[in-house]
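This document opens with one chain alone, in structure tokens, the form predicted alone.
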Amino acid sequence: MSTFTKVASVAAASVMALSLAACGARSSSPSTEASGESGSSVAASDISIGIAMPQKTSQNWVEAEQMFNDYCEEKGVECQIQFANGGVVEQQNQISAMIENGVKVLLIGAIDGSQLGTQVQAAKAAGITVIAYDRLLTNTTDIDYYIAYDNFNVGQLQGQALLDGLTAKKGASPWDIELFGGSPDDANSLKFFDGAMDVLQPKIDDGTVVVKSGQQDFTQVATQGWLPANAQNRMSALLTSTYQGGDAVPAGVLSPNDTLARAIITAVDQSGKEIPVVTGQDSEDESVTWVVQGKQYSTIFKDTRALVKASVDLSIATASGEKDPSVDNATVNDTDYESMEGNAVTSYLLKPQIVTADNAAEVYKDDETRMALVNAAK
């Protein structure tokens, strides 16, 4: 791990500080002082979070920022939230003009988490609590808490969606499937890759299914960068090369979010093919849409609302002296999520919803945008 070096953290902050963009007014009342176990009291206004995002390759992240904006601003602290659309060196000088701006805390939801670890070593150094953000961080012990839906439940719940949408839509076993992952760059991409070949690799052992292409191992599927370009050729090649000739197509289609889904399903359409089960994740507009049209068979549903709440609220209770944070709705997993090999992250997990046709209006029911999508699909 490279040594920190001021000199261009304090050149880094000259140039992003200006860019910084507050979301929450600071307030001055004392109802908005908080107590933590340790007997310190530290008003809101006293407390800043900057908050580091990666690109904005999904609809969630895009939702994020305005929700981080509204709900800073409810509970009385100052944040400054970036999201890093030029990549990594520039989520890295981001990171580095936060510290330089004296936050409390960093909440780092990162575009590659292996390549973070000079930033977050000078953060503890500077005395700054380190919250990692939906991806968790790694080559690094530099890290305080993890919070985030809880991954390896998504895999678990793509795979068995796809097991029943096979057999309720495909006949009698086996079927042909192939398998998609995430970016290789992204922590959760292996978490949901494991999560879902937990419930399906018991299926390829026993013939259920068969994974026709033989690709199966996360480097021969994972998707760089969540490409759905990538995504969408790669599906077009395995039509080619595995599913040649007359109605030749699998039966099913492990992907690891909506915005590959689409991209899968797109490229078995344009091929003149009968669609696969494809599964999803994110509840994004579109496959919000296609799930209850029967285009798209599932999503997820990982309400970026209620990770947003928590994350702030851990937020401020770690920077008001708490020990032992709670987090609503959060179970606290000590052993299962790794920063580096041995070391533990304390990790905060909310529990993800599968959603199909079948379930969407009761999952979504709470969500007046995708409710109206709902209605509108019917």
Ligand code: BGC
Given for the second form:
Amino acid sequence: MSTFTKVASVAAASVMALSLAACGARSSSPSTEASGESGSSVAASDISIGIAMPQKTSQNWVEAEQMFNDYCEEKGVECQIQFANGGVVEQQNQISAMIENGVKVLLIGAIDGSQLGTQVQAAKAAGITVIAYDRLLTNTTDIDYYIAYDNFNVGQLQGQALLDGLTAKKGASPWDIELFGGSPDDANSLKFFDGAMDVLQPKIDDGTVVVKSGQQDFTQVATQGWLPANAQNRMSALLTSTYQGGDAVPAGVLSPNDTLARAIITAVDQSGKEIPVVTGQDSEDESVTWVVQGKQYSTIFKDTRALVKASVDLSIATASGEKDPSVDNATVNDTDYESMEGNAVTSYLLKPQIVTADNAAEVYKDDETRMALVNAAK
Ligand code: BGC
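Previous: the form predicted alone; requested now: the form predicted together with this ligand:
Then the entire complex follows, led off by the chain already shown.
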């Protein structure tokens, strides 16, 4: 069953209540009307945004749903949000339905960014603005913008955290490490990996770290579907094949996100060996606790509230006729994110933050839920 969320009527009611309450004191609040550069204005209630999301493979996707609904309601725009838990074909169908429903903007968090070419071509033909959310679309030029945390930088932060953790916790180098990547159909996965290797490769080359299994190509280390079971199985297999006997264990493991980090840590735990320095991403509840307690070395904070807000703001600005609008907290990058070779997409990038036990309280200070986890874990 599809979840088809319409907030338009609620929004319209609250807009009305707002203007009545304001009694003309503020004739055009930004939540009721959006102005384009040309001076033309579009009523917020005329803007509908189709939000096509992937499976809920990590907490950030789960949290995004309510955040989108709340922020769309606050801005008075209509948002239709759907998750494609059934996979690529379901997502293709959901996008087609949104186009038929007459949305003005499509925000797409793709399951497989290379398989939506037909749908986004139809969207462009219908005059819809196409924005890739969090994950880039590939194999297409029918894309207007990309908005995400800087995912190459996420990888760099993870690579550096791995080295810092090894230095702090695992004695003198050289250190044995293993590498894990995300799902190969998600365009982010290679960005994370390339970012991490940007930092780690020189240390592999000079012998500071050794990938003992020899598995260091992205295709060898990827984790299909971002499924924790796949990462846990591969880690268990590595322990048997490469770290036989005694207390042999890698000193560090590069993990692209928290879900996989916990699966990797669980595999080592079950073998009874010493937990390596393991990186992560997303600041998922359980990993925040593990980071503060030292069981997982690091995570990344990509505040979903900020990404949702920036995405809806960008959608409203473009639907109001603005071209390349500026968006709070986002830096524009016109060169580094290509949807096809030679087709760089105007990208709005937010800044990710590395989190370790040392800085968790500082990084999460404006996030009540995560602060509570930090305080409880101490
Ligand atoms: C997101 C990550 C997330 C992963 C799995 C990626 O595309 O950027 O934050 O951990 O998907 O859901």
